[in-house]
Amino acid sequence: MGAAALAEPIPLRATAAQTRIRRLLSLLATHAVLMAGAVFMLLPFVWMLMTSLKSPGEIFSADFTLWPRRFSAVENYDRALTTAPLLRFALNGFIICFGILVVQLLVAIPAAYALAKLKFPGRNPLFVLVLLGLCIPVQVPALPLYIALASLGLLNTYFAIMFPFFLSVFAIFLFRQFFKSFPDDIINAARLDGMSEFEIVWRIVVPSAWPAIAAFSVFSAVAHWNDLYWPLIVVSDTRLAPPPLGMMFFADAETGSNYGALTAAATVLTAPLVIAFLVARRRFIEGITMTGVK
């Protein structure tokens, strides 16, 4: 009986390592699944650096090698930034990127605030809307916006560009889902202390969602960095090409069969996005995660 005693542990014993053997092999798969991912993910911009290092012939080689034998970096970047204005292009892109989403938290944060904390008739069919509104995409009211554009004169202006873009649903919906976490016992104390509605705003709850707004701020700035589509429309200057155009313009008029400078180009006006994600990844993490907590 004594002897059957102190067997039974044993067993237990076996059953705990076999659980933390089963955890970390767990884990383990999902650290391979996850560096599968990033590698794939870093792929093209690896690609693309490396491609900007090399020489023409050696891109076109037969052998397959992604370090390359022989450096070409000065001349692939001295033909990329002297043939083509690409410091223009980047400065486009910022002041295209910047405007949109200084209009876009103006008007999204009080539109999103209204949805989630005040309560007026029609509130919930108004958000079905807005919902709605991010099924429709920017080629749908593409022709009528440039009809307008071109009868008042403004197309070939930065207000072109920016103008489709200044009401974003997504940023309404995204804010609206991180406000509705914001404890209404705060709001109601500064409505007691004589705050308006958009000091309300401004002052307490705005400052609580830098999360969110980093988050969107990512979203919003890659999106309109990387937007081909409506500037190829409305603009024909190349000193007002925002960097997806102007690569287009680099390619056709400058580099021709060139990969290496326009790698090295794509590199250049590639890096200031790069660069941004990693200074904000996590605020950008932290608005992703919060926008879910009810």
The other form holds:
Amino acid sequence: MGAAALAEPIPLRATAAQTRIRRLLSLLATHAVLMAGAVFMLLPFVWMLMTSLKSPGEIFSADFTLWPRRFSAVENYDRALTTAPLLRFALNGFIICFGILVVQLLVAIPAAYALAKLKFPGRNPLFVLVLLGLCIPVQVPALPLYIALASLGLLNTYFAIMFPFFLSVFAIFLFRQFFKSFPDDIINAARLDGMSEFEIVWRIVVPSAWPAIAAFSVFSAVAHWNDLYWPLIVVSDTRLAPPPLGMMFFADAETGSNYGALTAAATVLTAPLVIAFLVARRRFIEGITMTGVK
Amino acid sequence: MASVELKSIGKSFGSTPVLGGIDLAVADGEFMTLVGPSGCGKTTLIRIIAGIESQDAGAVLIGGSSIDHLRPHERRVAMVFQSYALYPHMSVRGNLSLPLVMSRLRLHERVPLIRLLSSRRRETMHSIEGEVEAVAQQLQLGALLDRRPAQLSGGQRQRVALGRAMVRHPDVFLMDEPLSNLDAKLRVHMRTELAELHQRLGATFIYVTHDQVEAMTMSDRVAMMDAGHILQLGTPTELYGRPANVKVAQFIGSPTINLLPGSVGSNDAVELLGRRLQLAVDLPAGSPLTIGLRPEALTAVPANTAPADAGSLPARLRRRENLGAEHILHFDLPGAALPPVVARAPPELQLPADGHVALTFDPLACHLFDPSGARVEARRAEGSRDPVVVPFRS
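What's the form predicted together with the partner chain like, now that we've got the form predicted alone?
Full complex below, order starting with the chain above.
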């Protein structure tokens, strides 16, 4: 009896060990794939960062090393910051992203609320139009917009850079999905308490929508901080250039072949976004998963 | 304070009719309950009174004047929602003061920053604060004023929702199943509190529920609704004692009324499962009837001791539920393919070991319904003193 009871658990323990090994292997495999993806995506950034630390001679040397043998970070960053108005480009980026984002939120939030919660004739056709709007790339209306801005004499202004992005159908769509899940009873209670629809939007619905607003803000800021296409069309003045356009002007100028300084400038201009995302990443992920938009 | 009058309210969602011409007059200070199964239109009706939905036909009058043109907040009604509908990002204090802020401060006094320019605002906010504190004290929310709704228990949220309705001193309180999200014990407690609150405030209450116990225990009058119509309007006693419709009889009362098949025999006599009862109705012979017997109307006695002048049914005990103060007995009727018959009994009742009993009842305790479900009035049959024993038809 005793021997049988002792003999019994041994095969069981063996299978437990087997499952543990199997789980470990699958965990390793999953992480290997994810790591490969991460390396693939991060390598350009790492390369940029390392190049910005190297001396010009080492950048073009045939034997490649990731870690610089001799650091010339100070020279590279000094050169980048003194020969190009990098801080000016970053400031332009802030002004443009902030301006676009504020108007986008002011317009998209009430529109999304109306599409999600108000009953009016033509609501569904309007929403279909919003969805169709998602399919139109910015390049399509670029020419008419350019002509309009040119004939109004508004080229080479912040307004010209921001104008095409004031209405974001993506924001309307994202917020509509989010507002859909907001309880109707709370809105009805607010109406009974005497709130107008505008007050309901800004005082009741928006405070509950911060995850969605944070998520959209990251999308919007990244897209417009990095946008080269539209600023290239409407801006020729260096003082108005957002970061990518500024980089282009900088690369064209005498520093064209100085890759150390160039990558230093790129690092300076990429850093704010990366930092902002790291700060807001929990909210961002929350917002994305809550709206069901992936 | 105000009476509420509904005049032939009609409403349909698309092609689905929800309300088919509801007429209802609620007196000033009355506790009126709308009760009915889900989907009967009771919530839609209360939302029409609140102004959240608009009716397709008919008129709503409060205090004798039409309010159909008024927006929800202008109607002097307050509503408590089933989900409580508290503002999730505001503290209890914010939730309670919002209705007053909205009604007493002008638009520019509510806008952030700009509101700092108003000197009147501070005084008004001060008086609002005082009233909020007073209501919070009444509802024992004083210690919770700075919490958010997410930090409160279900019962506390319910109180805040009630307080938000009370601060406005409305003429009419509309309550849409306010207790259905509470656990059973708290629900019983809140029933008493709500009834006392109604007495204290003296306001008109219109209360929607699908729970017949709530309807019975709190209301002055109950309107039982089904499929967009009011089946019966009356006091709880009337609805229980003289249900006008078989659906009312089924819905009101727990355990549910026993419904048995019957018919009209010769000389207008009522027959239950083929047995002649000492009851007569004015219906043609052969008409089918549904005979309802409340569980407390049935008394189980040993099969051979059934009194001669009462109605009686042979039955066999199937299950006995012990509720402490009373027992609920479930009986099978031999020879009839019917759901079990339920009776109440005192705990000390002894039954024969084999379970064979006779269920006796006063024939006048029977509720008779015709095939359309409407109540049929019966009278005691004359002359037939001797019970006619007819074997079961199977």
